[in-house]
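Single chain ahead, by itself, as structure tokens, in the form predicted alone.
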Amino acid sequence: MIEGRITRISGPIVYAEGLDGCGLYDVVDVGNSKLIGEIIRLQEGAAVIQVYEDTTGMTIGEKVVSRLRPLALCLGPGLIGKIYDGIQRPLENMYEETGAFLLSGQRSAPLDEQKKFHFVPSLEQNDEISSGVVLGTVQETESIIHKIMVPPLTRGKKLTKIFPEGDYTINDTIAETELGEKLQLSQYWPVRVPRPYVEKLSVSEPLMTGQRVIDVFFPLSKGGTAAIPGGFGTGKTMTQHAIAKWCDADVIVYIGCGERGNEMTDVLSEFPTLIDPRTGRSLMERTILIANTSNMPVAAREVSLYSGITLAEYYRDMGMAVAIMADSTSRWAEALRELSGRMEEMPAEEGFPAYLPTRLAEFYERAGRVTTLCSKEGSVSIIGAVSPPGGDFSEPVTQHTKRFTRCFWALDRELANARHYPAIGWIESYSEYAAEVEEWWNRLDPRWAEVRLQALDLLKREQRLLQIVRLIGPDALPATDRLILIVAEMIKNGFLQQSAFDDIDVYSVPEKQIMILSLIMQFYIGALDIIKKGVSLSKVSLLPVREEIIRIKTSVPNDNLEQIAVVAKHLAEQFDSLEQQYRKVDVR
């Protein structure tokens, strides 16, 4: 251990001397209260330290002790269902120990060191091993089988001892290598270093969310990255909550980074009561929460994203699909800006540090679908909320995030004000994963690509027509253009808008999504055909089947899709009836 002294204090940034021999990003105990800090700059024995706790009351001359190791997380059974702060302190445990407010320098073991887990070995003595090989399994929750893996930095290649099936704590030795290395149920990994894998694979399977506007129009693949930018009140957090509950990921890591305390309170109180639709049990049995509210130290906010992605990579290495909800990366960027200003660095655009794009890239690049060290396929998908001031998408965080993500779900203020949720605008939003997931959709329903492009084209044409309508009114438009306005409203009300309070509409299976949109496009094509034959648009718009189609989302359950075929039959019958009436009138 190396001991130094504080020479200067600037909020969460502390300057110290006498730390020769320390490494960049080493963890240090700062001051008499032993606050947790991290060395972020070194120069001839002088160190700049960011402190993850409140430095109020600290004085110059107090000692700084380096632990000569980087900030690392304890990874092992017991992570699922926990609520941590940005540096993996378990908030529930600390609340039980000292009450509602954290004490300076307060520590608590990140995992329960007394709890015993039932370990079932999958290897035997003298078996060959390598990094990432599965030693055995632990039933972590009813939903998660936790694989105990050989840590990536293990040098031994053979097991000289492996303990039998039984109950062990996370610190008990369960195996030994020929080099005398003791392997436990838990392991440590530095948060700023990506965990290794064999190969990065191309993305091909969508992350199904049950939200129609996302799954059909702007799909996200497993292993992909998405940004949700939007002003205050447009529904970023609500959209992430819906995705966290309904997406088909094995594990959810939710990072509340710099958000208001009441928002995190909602998350912490709601998630344990939510029922996982796949297992019928609590959603917390496959969720890890990281809570860093806006009143917590900014340095801990900065590191919380790295903690979240490290936890996600750990479960990815077991062969699981993991989804990260980062809410919000704008608050994280603001923490970078404050720390950079404290260190008197030259600011770039809008005061953000010049390395903002690099840090964003480092975070989003850790997503992906990979072949793990244990020859499994796992993925990490990142969904990052962005909170641009005033809803201005031209600000630096949004613009740089667009560079490193391939899916952009732009939240629209007008849609949110009209209570249209999810308020994802179809004009500014896009997804570059559509071509890569097309093969998956084609196996499910070959109509996906065609109806998706047709519907998006109609919505864009409607946008142009609305500009004309504002000038001269809808009556000046030809019937075919007014039909576009009608069908676009059907798409918005009957397909894109989705109610989280409706037991049927809250989640749509992929088959239902395509069937609804295909039926709307059938209505458009059929209506266009008979209008060209002379039938008035007013008669087409008054067909009862039009309302039937719009109500499918709330009237047809996911397990009774045969009812949609009945609506399709009504559509054909009513079009035939209208055309026959027109022919009779025409003959007369």
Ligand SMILES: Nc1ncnc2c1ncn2[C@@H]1O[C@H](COP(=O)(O)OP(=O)(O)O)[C@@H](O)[C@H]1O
Second form
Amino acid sequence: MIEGRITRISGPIVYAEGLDGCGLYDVVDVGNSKLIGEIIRLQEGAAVIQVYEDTTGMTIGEKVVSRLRPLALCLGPGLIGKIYDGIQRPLENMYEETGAFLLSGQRSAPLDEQKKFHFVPSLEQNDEISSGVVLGTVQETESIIHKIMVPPLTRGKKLTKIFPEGDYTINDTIAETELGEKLQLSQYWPVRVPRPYVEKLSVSEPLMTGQRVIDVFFPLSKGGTAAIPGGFGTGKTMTQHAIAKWCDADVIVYIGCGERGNEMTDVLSEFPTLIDPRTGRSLMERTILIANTSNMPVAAREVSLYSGITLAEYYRDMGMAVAIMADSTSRWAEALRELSGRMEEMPAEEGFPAYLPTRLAEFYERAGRVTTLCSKEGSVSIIGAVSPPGGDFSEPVTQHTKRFTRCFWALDRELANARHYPAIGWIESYSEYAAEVEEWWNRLDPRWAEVRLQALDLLKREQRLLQIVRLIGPDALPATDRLILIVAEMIKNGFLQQSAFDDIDVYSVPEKQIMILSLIMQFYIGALDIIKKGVSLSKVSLLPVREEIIRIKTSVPNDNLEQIAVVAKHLAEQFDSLEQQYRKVDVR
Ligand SMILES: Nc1ncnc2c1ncn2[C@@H]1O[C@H](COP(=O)(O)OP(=O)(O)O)[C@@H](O)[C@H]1O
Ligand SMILES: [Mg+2]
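Output the form predicted together with this ligand next; the form predicted alone has already been displayed.
Now the full complex is given, and it begins with the chain already shown.
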């Protein structure tokens, strides 16, 4: 053990000397109350330490003790359903112990050390092993089978002992290698180091979110990255929550990072009551929460992103699809800025440290679909909210995030003001995954690529027409152009707008998404045809089926899509009868 002394304190940044022999990023116990800190700069025994707890009351001269190991997470069964702070302290247990306010220096084991899990071995004595190989399984929740894997840094190549099926705690030995290494249900991994895998794979399967504007217009792949930039109140948190609730990932890691505490409370009270449509079980049975609200120490906020991604990688390594949400990465960047300022580093753009882009890149780089060490396919998808001050997307965090993410779901202030939710703007947003997921969609419904482009194109034309309308009014436009305005309205009301508060509309299965959009485009093509034949636009716009199509999103439940065929029939009938009326008029 190496012991040093505190020489200077600047909020969460503490300077110490006498730490020769320590490594960069070693964990240290700081001061008499043994606060958790991490060495982030070293110069001949003088260290700069980032402290994850409140340093109020600490004095110069108190001791600093290095634990000679990096900041690591405890990974094993029991993680699911937990709520942690940025350094994996279980908030619920600590609440039970001391009440609502975290005490500095307070400790609690990250995982329940008493609980027994039923372990079923899948290897035998003398079996060869390597990093990541599955030793056996534990049923962690009703829907999650937790694979117990050989920790990546294990050196032994052979099992000399594996314990029989039975109940074990996370610290019980369940296997031994020929080098005498003891393996348990749990393992440690340093948060700042990406967990190893065999290779990165292409990202061709979409992460279905049940949100139509995302899945059809701006799809995200399993293993992909997305940014949700938007000013205050435009719906970042609501969008993240909707994805966390309804996306088809196996495990969700939700990082509440520097935002208001009551938003985390919403998650905590709502998630356990919601049912996962795929498993029929509570959504909390696939979710891990990391809460670092605005009133908690900034250094812990800085590390919370890495803690979250490490948890995600651990479940990825078992061959699962994991989705991680960070709300908001801007608050994380602000933590970086504050820490950097206190270390008196040279500031770059808007006071952020020069390494902001590198750090963002490192974070998003940990997303991906991979072949895991146990030869399974697993993925980590990252969805980061960005809250640019004043909603100005030209600020550094938004700009750099844009470089490292391939989906950009730009929230539009005007849409939010008009209560068009989700307020994802269709002109500014994009997804670079559209080409990659096309084949997947083709298998489900080959109309996807076509109606998607048609609808996006129509919305672009609407945008241009609206500029003309602003100058000279709608009446000067030809009927075909006015039809575009009408259909664009249908796309917005009947397809893009989606209420998070409507029982049916809250999420749409992919089949329904395409059926709605196809019907709207069918309406457009049919209408265009009869207008060209001479039928007046007002007759077309008064067809009752128009309203019927717009209402499908809230009237047709996801498990009763046959009802949409009825609407399609009405569409054909009403166009037919309109055309016939017109013919009669024509003959006379
Ligand atoms: N999909 C949605 N459906 C209904 N209302 C929404 C939706 N998205 C956002 N809202 C409304 O917008 C408000 C602000 O959203 P929120 O996600 O908290 O914004 P932000 O996190 O960007 O500050 C919500 O309280 C809600 O009333
Ligand atoms: Mg928010």
